[in-house]
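The form predicted alone is given below as one chain in structure tokens.
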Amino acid sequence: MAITVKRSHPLFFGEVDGVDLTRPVTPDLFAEIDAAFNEHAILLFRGQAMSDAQQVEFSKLFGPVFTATKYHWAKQERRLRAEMADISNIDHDGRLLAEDDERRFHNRANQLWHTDNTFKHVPARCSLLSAREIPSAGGDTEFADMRAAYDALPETRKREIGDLIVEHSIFYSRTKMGFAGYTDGARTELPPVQQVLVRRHPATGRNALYIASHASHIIGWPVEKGRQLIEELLAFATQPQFVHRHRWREGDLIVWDNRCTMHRATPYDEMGERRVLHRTTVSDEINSVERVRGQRHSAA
């Protein structure tokens, strides 16, 4: 074992030691790795003091990287490369964002629950962040364990929710936080898409519930009714035993599941301290909606 790996919760999320991410990574080492991620959902690699490139390699192993997508906001400029996510309060210059800044609007609703990219046609498997440069109170993130939460469901309500449908949206959860400023490209480029409400690991064959914060309602149920029963599941996956809170050190590295864990930010003193993260993503192969009609048509 090149690696070792300690629980930080009773349920999910491993703390690594013994790998250096700076230097290249062996195919034996990041077999080891993609196992404790598998088993932890969520893992954490401290004083990895990684380069941009060295983090979107590191990406690349999980699987093919998602390009950052051009029509966010109408004022297309960007600090970081097309691989990378900007999960920062300061400009091109290094100054903090200015009070009405569109991406600080934007970056507002990371305090709501979500799962990165469930609202593109095929979504996220894993995201990876690394902490920059950290504020000296709050800007924790929070992680909520959907396997956890799923297994705790009645089985009364495991049944009524096992092939439900969930329509996503950006537009719908940053509408939630009162940010309007997607260009009409955005709107093309990003249309409501499908997912399943309950997702199955590929490699673990565990259930989790898929939601959050782009799940706008259920397909084929009233509006209203739908909601309700997103927001109901949220409540219960996000009790205290299923979550774990992060609090940030510079040059920390994690990795999370998409597939079955949710994360939020929390609020810190945004107008007076920076907070710098630089976050990849690593694509899906294929829709929920369309792995699961598949392993149907397989089976039969």
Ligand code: OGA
The other form holds:
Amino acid sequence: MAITVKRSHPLFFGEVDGVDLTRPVTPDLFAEIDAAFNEHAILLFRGQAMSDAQQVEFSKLFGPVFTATKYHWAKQERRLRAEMADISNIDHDGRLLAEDDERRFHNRANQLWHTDNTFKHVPARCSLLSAREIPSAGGDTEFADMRAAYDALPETRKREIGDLIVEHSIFYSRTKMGFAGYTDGARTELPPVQQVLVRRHPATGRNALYIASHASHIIGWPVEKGRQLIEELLAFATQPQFVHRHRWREGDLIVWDNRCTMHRATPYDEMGERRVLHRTTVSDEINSVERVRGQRHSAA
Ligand code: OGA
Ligand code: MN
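Next up, the form predicted in complex with this ligand in place of the form predicted alone?
Shown next: the complete complex, the earlier chain at its head.
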């Protein structure tokens, strides 16, 4: 074993020691990392002074990396290459964003519990977030273990929700934050999509709740009734026993499994201090509803 993993939380979140991700990751080493990732759902690597190119290369070992959606940031000049999501409060000249800059609204929406890209037909498998500059206080990220949350549900609830399908839309979560300034192009590019409510993890076989701020309603249910169920499950899954809070240090790289965890940003003095993180997002293979239908089909 080249790596050692120490759990930071009783349920999930492993801190990995003994890896320098700025050096080539061999297939054997990646197999160890991947096994740890499946077990702990989230991995933290400290002290990784990675370039964007190195981050993209490492991310690709997990699967195909998403590139920026065309219309999402159409009005601004990008600070980073197309594979990097810019989780920062600075512009391409390195200045703090203006108070009314749209990018501030987008980043603020990260303060709602979510998992990345559930609003895309093929959602995200995992995300890799690299800390480049961290404010002196605040700006922690919280994570929730959705496998443990599912396991803790009463059996009647598990039976009731097992086959439900949820509609997700980025416009739903952004509207919750009071932001509605999307172009028609964005709306065409990111139509609402469907995802299962309970996901079985392909590597571990464990079930997890699959919800997010983008989860709008349950297909086939009255909208309000579906919303109530989603809100209830969000509240249940983010109880303190399922949550780990990470205090960032520069050089931290965290990989989280979007199929079985949620996360949210926490506030900091965003008009006074810089917070700069770079995210790569790895795509899943297939839409979660299509995956289940395909499995049922091949089992029949
Ligand atoms: C993200 C995200 C949270 C944070 O990068 O996907 O939600 O704390 N970030 O910045
Ligand atoms: Mn996110």
